[in-house]
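Listed next as structure tokens is one chain, alone, in the form predicted alone.
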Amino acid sequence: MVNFVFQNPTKIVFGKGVLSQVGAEVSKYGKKALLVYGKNSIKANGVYDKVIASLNKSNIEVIEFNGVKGNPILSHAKEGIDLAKKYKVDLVLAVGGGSVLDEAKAIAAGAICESDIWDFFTAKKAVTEALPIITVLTLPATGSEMNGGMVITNELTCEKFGMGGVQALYPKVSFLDPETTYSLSLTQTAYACSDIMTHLLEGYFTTKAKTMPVQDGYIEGIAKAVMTSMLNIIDNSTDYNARAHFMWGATLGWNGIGALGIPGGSLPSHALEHPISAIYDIAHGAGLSITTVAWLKYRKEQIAPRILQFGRNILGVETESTDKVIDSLEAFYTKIGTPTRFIGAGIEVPDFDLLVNHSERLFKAWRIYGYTKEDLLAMYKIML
């Protein structure tokens, strides 16, 4: 294992009921709050009117700000920004999904600095402080829960970019109630599914190390459990523990711990796919489930020995055969329903030149070595 520094701080409320509590956990930082959230979806399954009712109980001013898109776009997150400001509210409270949390930071962020957001995730200028973010979860994917990260979209150029653990986006709460997550579609759940085990299994795949105890267990066990839940919910939509399960493996899985030691890692699946939903605008989990099949099958040659583990330790997989391995991935994303081709997204005629410009910058940005504009080329057309 390689040194490493961990400290998350981010305190987490999880079980049935919990949303009662946002109103005096929000009162500890402050009386007036920015409440950024997407359409109609928190309306609809009641989490918004629990919420409110907190919050009124605690008498916390509400400023609403709504419309996050399923890909937050740079525009809006600048008219949260000066919302904030013109109210000079004390914190920002997000209700959705990851989508919705990381708008959220990045409102927090702007709302106390007079730069242009955009060069936080062009690294011009680093964040250094926020308003508090509290963030009740309805969709459990990124893990933006319980991370110091964010990703965002510049909709004129089509860039999407992110950052990671930075100490002022960590969220001071989470609110994780499963019950919340019953009104959400097989669809979005197998998407969300993809996104966790991207997480998860990015930095299992490309570390340099050929045995870690810890960390391969407990990212093998998560995986296993978060792929049965999806199984079960299949099976019963309202299954509280799968839900249960499936909510907390996705904030376990890109907390930080899951990374922490492993040497060498990387995240070539995430580095092909931001230019996917950002150029296309179709959900980051179908997009990882894409890229996640074609990265494996490009790179089997050179990883043979995690990809076998992964087959025999997580898909139950006895075989010598990496491509029966990556078979038996790519037929469990089929039979949750998210896509391993450009077609299943929708993609029809994908603009190879203008992906492979995108993700060549992410590559650099993110130091990840060893990819030709060739190789990117190439993982691309095994998408099609």
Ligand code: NZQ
Contents of the next structure:
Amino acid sequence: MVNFVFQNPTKIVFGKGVLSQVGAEVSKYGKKALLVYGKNSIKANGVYDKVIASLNKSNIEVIEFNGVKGNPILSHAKEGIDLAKKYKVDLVLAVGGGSVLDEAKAIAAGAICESDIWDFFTAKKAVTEALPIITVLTLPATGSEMNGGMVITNELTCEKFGMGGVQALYPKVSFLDPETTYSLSLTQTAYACSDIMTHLLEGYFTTKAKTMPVQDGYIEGIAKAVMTSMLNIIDNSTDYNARAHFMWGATLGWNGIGALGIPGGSLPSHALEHPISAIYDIAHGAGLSITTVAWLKYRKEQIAPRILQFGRNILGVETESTDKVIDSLEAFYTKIGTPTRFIGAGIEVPDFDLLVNHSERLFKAWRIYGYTKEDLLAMYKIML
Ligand code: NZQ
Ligand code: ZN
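The structure above corresponds to the form predicted alone; please give the structure of the form predicted in complex with this ligand next.
So here's everything in the complex, that chain up top.
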């Protein structure tokens, strides 16, 4: 166990019907809100109406900014910043999935600075302040609702960069109503499941520690619950408890607790994935089921005991063969409907040079050591 400091200031309001409280919480941070959302999902599933009704009840003035796309892009975030500045909003209210939340965070940070926000993502400048951020989560996956992270793609350069643990970017309050997730398709839910599992498992697989009793128990418990909930959601997509456990598991999976004290943990599956979703604009979770399986196949000898523990304690596979455990994970991904090869994500001819160049930069920036360009290429080739 290595030393750590942990501070997570986000207030979580969880459960059925909690959207009626949005206005009251927002009013603690101001009177004028920039409401950031995506395309049409929150209008189609009634979330928009509920949020607006609650805001109206608390007399909150609302400036709307919609059209955030999956894998949110820099130019759109800049439009949001211009709007936030023009109307001098007091806070940013994000309603949607991880992309909406991340772009809302970029807007909240950009609204009170004069420089180019891309400097935050290239580490030229640090984010030290932002407008208050409040979120209503409708797609549980990224953990953005309870973390200080955000990821934005610069569409001109195809660079998908992010940051984590930034105090100014933690939402003040996040609303999690599992019923808002009934409208997610099974495919979207499967991609979310893949993202949650990777958040939990990257540190678990890459740690140098032989045993981490508290962290292992936390990760194994949540991963099993999320996988079981996924299967229950396939059986019944409006199973409240399955949606609720899945939602809370997603938040706990990437709110910082899972990684605490783990020596040597790193994020190779994410560093392989970000270039894929930046270049081919696929869902982040779909990319992760591809990269995680390939990374495990490539590193299975170095991390054999952790893979076998994963098989035993999470998948319920008693074996001394790492291949059997990886096959079992691949079978789970296939069963729920998330790809494990490029072709399953519609990528027929991957541009290996571009992928390797982009991932090499991320491996360096995220201090993931022990991989050459040849290693990166070999892992991308396993994904064919
Ligand atoms: O645009 P709308 O109409 O809202 O539709 C969205 C979008 O098309 C839809 N959706 C959301 N909630 C729904 C719904 N459809 C029906 N019912 C609902 N209740 O889902 C689609 C995908 O949404 P998106 O927000 O893109 O998905 P996700 O939550 O997976 O977010 C992915 C983004 O987060 C980043 C990823 O890289 C990617 O850019 N990440 C952010 C992290 C963080 N902040 O800590 C960490 C992650 O590892 C990740 O990198
Ligand atoms: Zn992720």
